[in-house]
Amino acid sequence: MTRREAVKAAEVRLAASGVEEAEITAKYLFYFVTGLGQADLLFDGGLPFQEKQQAYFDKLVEERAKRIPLQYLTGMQEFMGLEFFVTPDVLIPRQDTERLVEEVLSCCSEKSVLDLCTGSGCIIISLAKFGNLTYACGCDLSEGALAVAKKNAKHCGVLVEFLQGDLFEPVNKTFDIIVSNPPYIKSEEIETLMPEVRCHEPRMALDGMADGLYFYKKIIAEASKYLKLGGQLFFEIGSRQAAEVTELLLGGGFGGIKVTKDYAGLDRVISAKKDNQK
């Protein structure tokens, strides 16, 4: 089978188990296996596949077909400019998280940050590298993802501290900033994701119980402890929870509340500001 055909085969057995894009998802694989770019599928598509790559390109069309997704496969996800790896320990970073970091990073030059929740430790490790930070933290229950955390720090070239425990349990400093993406789809949602998502991703960093709330609420009625005076807090959040996070944010004593939209224009991140008086 030459590269153009096994390629084409590719396409046509992802279109058929429903994965989007076929095209550019086979494309990408070949990419991926072959470490050849377009030019080399354009040119000399009708060269023969080698027959161990085209072995492991077959694998890899089969487990995409069954709908692991893509970045499980290679292994890699690009946030902010950086290559973070990535397992099924951790969520897949998003760019509408990007929009969390940009706007944590126009007030953190600095300053110290904990991050609550980090997974892949994609927005910790980007505040590290971009921010000017003082001191940078990252928390999460999961040994798994934590390992995949300090490899993306490592590779990265940044110093932070990872610490393993539920929320604020391994925490014992304060800290100008508080950044989190935390869980926050309603139990019920997660059936109707895609799945790539509700079949592969980790259901402890999607799962906000049942009004998607859950963590929100245990973040803002500790956080204060954790935060020096006028500390700042900073969430990424679902589309359509922008007013029942600000009036879980005005009931913990938080005020100087903003909402930031996605580059869809859809609600994203809400920050607000401790209390100088409390």
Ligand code: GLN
Second form
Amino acid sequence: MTRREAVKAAEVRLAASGVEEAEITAKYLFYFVTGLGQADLLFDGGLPFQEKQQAYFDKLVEERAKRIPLQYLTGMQEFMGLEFFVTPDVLIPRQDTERLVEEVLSCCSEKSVLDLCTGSGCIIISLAKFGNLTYACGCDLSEGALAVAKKNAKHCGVLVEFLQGDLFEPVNKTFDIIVSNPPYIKSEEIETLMPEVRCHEPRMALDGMADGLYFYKKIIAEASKYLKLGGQLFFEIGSRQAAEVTELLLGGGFGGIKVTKDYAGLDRVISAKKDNQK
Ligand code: GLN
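Starting from the form predicted on its own, produce the coordinates for the form predicted together with this ligand.
Now the complete complex, all chains and molecules, led by this one.
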């Protein structure tokens, strides 16, 4: 089979399995497997596809046809201009989450930051890279996720302490800033998501229990203990959760609440200050 024929066959296979952007995906996998560029496909598409490479290409196409996210096949995702390793142990970093990082970056210089539910570590590693922090710490319950996060911190050349445990359980310091993009999808809504997310991303990184608010409630209930005077709390939120999370923050003794939208114009980030009276 020629390169062009193989890529065309892959496109047809992917489209038949309901993969969006089948043509771009087929080409992307071709470039990924062969290390070749656009010109090699455009001008030398009639050349034979090297046998071993074709076997690997076909394997990846089959996996993508099973709706495994492309990032788990290539093992990488870009976030905040940095390269992150990803495996099925971690949520694939989302562009929306860059809004959360940008909000924290606007006020974190010379401060200590704790990231709960750190997953791939994309949030705390980006903050450590660009934020001039005094101390960076990331926590997660998942050992598999922490292994990925540690590898990412090394790859990005930053110092982050990673702790394993349930939310604040392994934490014994106070911080200027606590940040989290916790699981916030209502359990019943998970079934309505794309197969890439629903079947392949870690459920524990998605599921916010019946009302989607489980982790906000738990974090808000304990955050004051782990925040310094005047400390700040930052969350990524679901686009319809701003009012509910605002209520939770007010009820938990937080003030100065600010909601920020993502690039699609949807509510995405909420921040609050610890009320020093409480
Ligand atoms: N903090 C990670 C991210 O934003 C993982 C979030 C999660 O597991 N819910 O990508």
